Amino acid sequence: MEKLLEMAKKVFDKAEVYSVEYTNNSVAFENAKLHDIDSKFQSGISLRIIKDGKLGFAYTRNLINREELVQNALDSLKGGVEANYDFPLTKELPQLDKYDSSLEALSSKEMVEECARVCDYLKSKTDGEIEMTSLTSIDQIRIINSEGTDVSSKGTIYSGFGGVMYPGSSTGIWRVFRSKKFEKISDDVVKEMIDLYRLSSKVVEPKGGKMKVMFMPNSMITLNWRVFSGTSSKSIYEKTSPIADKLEEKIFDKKITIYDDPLKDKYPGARAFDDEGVACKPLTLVENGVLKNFYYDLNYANKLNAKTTGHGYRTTQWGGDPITLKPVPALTHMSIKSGNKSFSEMIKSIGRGIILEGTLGAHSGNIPNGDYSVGVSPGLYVENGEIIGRVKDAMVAGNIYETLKHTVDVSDTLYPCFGGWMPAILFDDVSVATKK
């Protein structure tokens, strides 16, 4: 890395070399039975240069030819992209304790006996269909740069997600886990899985209308799509934001505050520097209800006259190879900060409304405007505080700079799910359409 940053130094004004490693094992279970086992290394290279105003880009898998990355990276310049912003020089960085040394050691067959139990124990009390994968992530990341930049980290991450499936049907209960090490699935994951399968497992057809709907973990992407794009700098140069003259005023329910914490070790997969070598911190963006902050990669912050807050990552709304990707401005580590109720109480609150498990079509309806309209997968619908069956065939629509403004009520816990840390939430007034 060294001496290709050396050779692209004497080539361009600034130079930036960035390389991953990944080694990924995985075991997936279907219908209760093993399936599949995989494990895959991947590694690469990118160069990111800037000369006279211009960026260039180049990646390759296996560092052969220096030369020709260079010169590929040269060539690059043609597209005529501009970038009138500098290359961090990051020195001091916090120790994060993001790395586990037992994940290394984790087998196969533990990963594949760890799936077994939990399928075995469902399917003795359900009558659906089982599935289950477990993977095992353990990154090193490495950033230099002509500013004097030397930055890595190396982390590791145990996750996975299992789901009892309705009969005859492409949905059913699912769970996230998420760790830094390895670990056995809790019981009371499990015995949550099982119990609102039985309660759901009765086809009900309600009418349609204003209700209350609670959004589960595995349903808000959903609404973080939505908020990744109205506090992102990208959307406030492009002028598809929404909020983008709104800061300090209150554009949701007191009771949310959304938060970015790239340093809360507390979780797997935390950052100490971004996908550009820029020292990350926390960043509240709505407090209390109140727009506080939008979040900058170098280039957009370059654009807007603002500083970067640590946001640059190489990634895409469908995920991606980091390799073959420039840095973008993304939330990686999104939570929502938790209430004070729980989920059983939050259940019994519910005089008539959904459960919104899933969805089908979070990328649906016009999300830099902040509308969605999805498909329940599964939806459980609730009367008098109780779950009486589940919906089948209905939609959810409506507009997340109204839905957060009729905020009920915040679950107590953080469940893993798409880009963070996510509670249950409660709201009012929601649209759901049925069949009647």
Second form
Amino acid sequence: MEKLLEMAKKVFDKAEVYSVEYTNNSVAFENAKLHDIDSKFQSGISLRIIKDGKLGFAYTRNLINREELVQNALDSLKGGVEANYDFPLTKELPQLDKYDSSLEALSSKEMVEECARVCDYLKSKTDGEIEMTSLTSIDQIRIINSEGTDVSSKGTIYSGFGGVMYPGSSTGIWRVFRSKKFEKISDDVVKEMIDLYRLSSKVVEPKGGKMKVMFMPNSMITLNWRVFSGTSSKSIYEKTSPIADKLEEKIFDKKITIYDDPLKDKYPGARAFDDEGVACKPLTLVENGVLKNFYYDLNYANKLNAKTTGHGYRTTQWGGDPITLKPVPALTHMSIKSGNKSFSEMIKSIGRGIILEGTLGAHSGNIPNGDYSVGVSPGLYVENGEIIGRVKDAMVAGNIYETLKHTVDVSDTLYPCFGGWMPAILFDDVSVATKK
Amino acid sequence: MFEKLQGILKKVDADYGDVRYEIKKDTVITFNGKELTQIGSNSTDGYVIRALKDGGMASVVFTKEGDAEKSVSTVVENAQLIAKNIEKPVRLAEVEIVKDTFIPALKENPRKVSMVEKLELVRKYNDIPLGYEKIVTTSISYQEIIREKYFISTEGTEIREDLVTTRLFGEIISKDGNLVQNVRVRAGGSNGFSTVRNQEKNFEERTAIALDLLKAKPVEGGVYNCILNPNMAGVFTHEAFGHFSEADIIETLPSMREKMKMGNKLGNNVLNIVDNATLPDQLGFYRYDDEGVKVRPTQLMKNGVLTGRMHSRRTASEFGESISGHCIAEDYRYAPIIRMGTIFIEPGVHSFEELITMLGDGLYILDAKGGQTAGENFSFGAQYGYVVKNGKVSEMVRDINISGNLYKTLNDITVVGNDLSLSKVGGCGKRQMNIRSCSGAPHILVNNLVIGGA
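Can you return the structure of this protein in the form predicted in complex with its partner chain rather than the form predicted on its own?
Below is the entire complex, every chain and molecule, led by the chain shown above.
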């Protein structure tokens, strides 16, 4: 890496070498039986260079031919991608507790045993079809640049998901788990899955219309993606954010506080620096319903005459292969501040409504505008504070800039879910279309 | 290269093993609005080993040659661990042993078109929407992905195949006041750079739709009879039906297997669905899948009756059905899984005009915008649509998302048009991305679709 940087520095004004190494193991159970074990050992190197205000970019898996990598970066300079910024000099970083060596020693056998334990229990308590996947991930990132930055980190994540599906539907009650080291899935989580599954096994056909809808953590990605879009410096620069001119204005209900905290190492995947080597810090996007900040990477901060907030990540909406992607502004550690009601108290306050356990099509529709329109997958129907069954073929639709104004309550706990740690949020006046 | 792979394969102490090595060459050019934001060509590579031992099957991916030994022992250990923990051993369906090199013929090899020429072409297309005041920005990319694949197995199969994909895709974004609308633009294919040339008219048409959407009203939620255009009907076929014809999706779901039994009548009599990746010059075209099986046309539904299924060697054996050659990986970072190639509803006899007259009152829905399924339920968005009144297409509507139940909808497809069209750009995200996923249909008439409106 150092040799590559030295070589690049001779040719270019500024250079950055990003390297990553990761090991993943996954164990998958289908219909409560072991089905797959897959392992991956991957690494790669990515080079960003700046010369005369233009950006060059190149990457490879194996640093066999340094000259070729530098040449590829040089070739890409000719396109004329503007880069009027400097790479950062990052010296001091907060120390994060994000690595647990015990995960390196965790065997596939132990993962299989834990999945089997949970699957067997769920199978004995329900008539559903059981699926479960558990994954380990050990990653090492190092970034060095021509300003003198040399930052690195190593982290471990044990994660996965398990679900009980209604027979013949491939939809059901899912829960996500995530930790820095191997942990057994708690009995409370398993019990909640069983209870919700049992309460919702009957199919009901209520009338549609405006009603209360509770977005469960697994459904929050629907709202999150629209928040990502609206508060991104890229959207501000491209004039596609409907809230570009609304800083310090109230855009959501006062119960809504949205923040991004990469330093919170209680959760796995914490980051002390982003993928551009900029030190991370917490950022409040919305405080008590008032829009406070947008998030920036080096590139868009420069274009908008602002400072980076340390949100340059090599990712896309769908994740992706970091070495092949240039950093873009991304909210990777977003969360919503918890409220003061428990999940069960919130259900009791629903006269008529839907608990949106999961969604179909969170990625479709007009995301920049904040519109969403999702199939329920599943949607638990509530009347007079009790779950009485589940709805099929229903859609929940709206615009987040309306829906989040009608917040009734935010749950008192954050749950791991697809996309981070989120509360459940109950909204009023949300449109639900059903076949009746 | 094959010799090097044999060196790895012979260390795999298993009943069956295969190694796939790939060199992947990516070229990308991206404009966001007027600005060029990415350009470059790069090459990466890596290996996938699969092993079947004592009835357990596992896979490993590695990118450093030095990790080969560790990978070989890991995959064999994991296969044995699976074997110890399953009741029914995994078996692979018998296949023909193949030694072949297949380098597809291209109409203009993209490797021979200079970066400067590619850049100017994309810039020219991107400038078309940007010439309009209410188009605030665009996101237009050219991508060229070349997979140079080497596959060997312990059975003696040895295949060298190239997959060359060119794609031009992105979004045109219009804005009026606080209202933002976006429309997708797509071109590309599997047979060379010519698939992205002469797209000016395509960009003009998509720009006009993005501008018209600023004046369109949101659709009212409810239940409608609808005509779906070929793109929308193709995405429905892929999302709602096609995934259940992938054997690995239903393999371990007993109730789903029951519903998807061969001979079951699932759809309207008018419905014939096939997956045919052997069709030349289409996006979904290939010769061998990523376990060395030659792909064959697979009739999935005939007159509404289930007649076939897409398989890997593992599922073909499990189901006791014919192999089909549908086990495909995104690239060297993944073991293959079952994927559709070119899936479509076969054309009927009615013209589009006849369909509109038959519809009478309802919606005409065009061009999919994301789709997803969970079991029998599906949901996907449309980029735009029109209200149809008394057999006439009238005002444009926006914010259309449809959801429904697969089995009900298959029966509610009452008329199939005669104007088959197949997609040019793919992107199916079933655990891995399949950019060659190709789908299509003629215009179809569907009754009773749930439309979610705001």
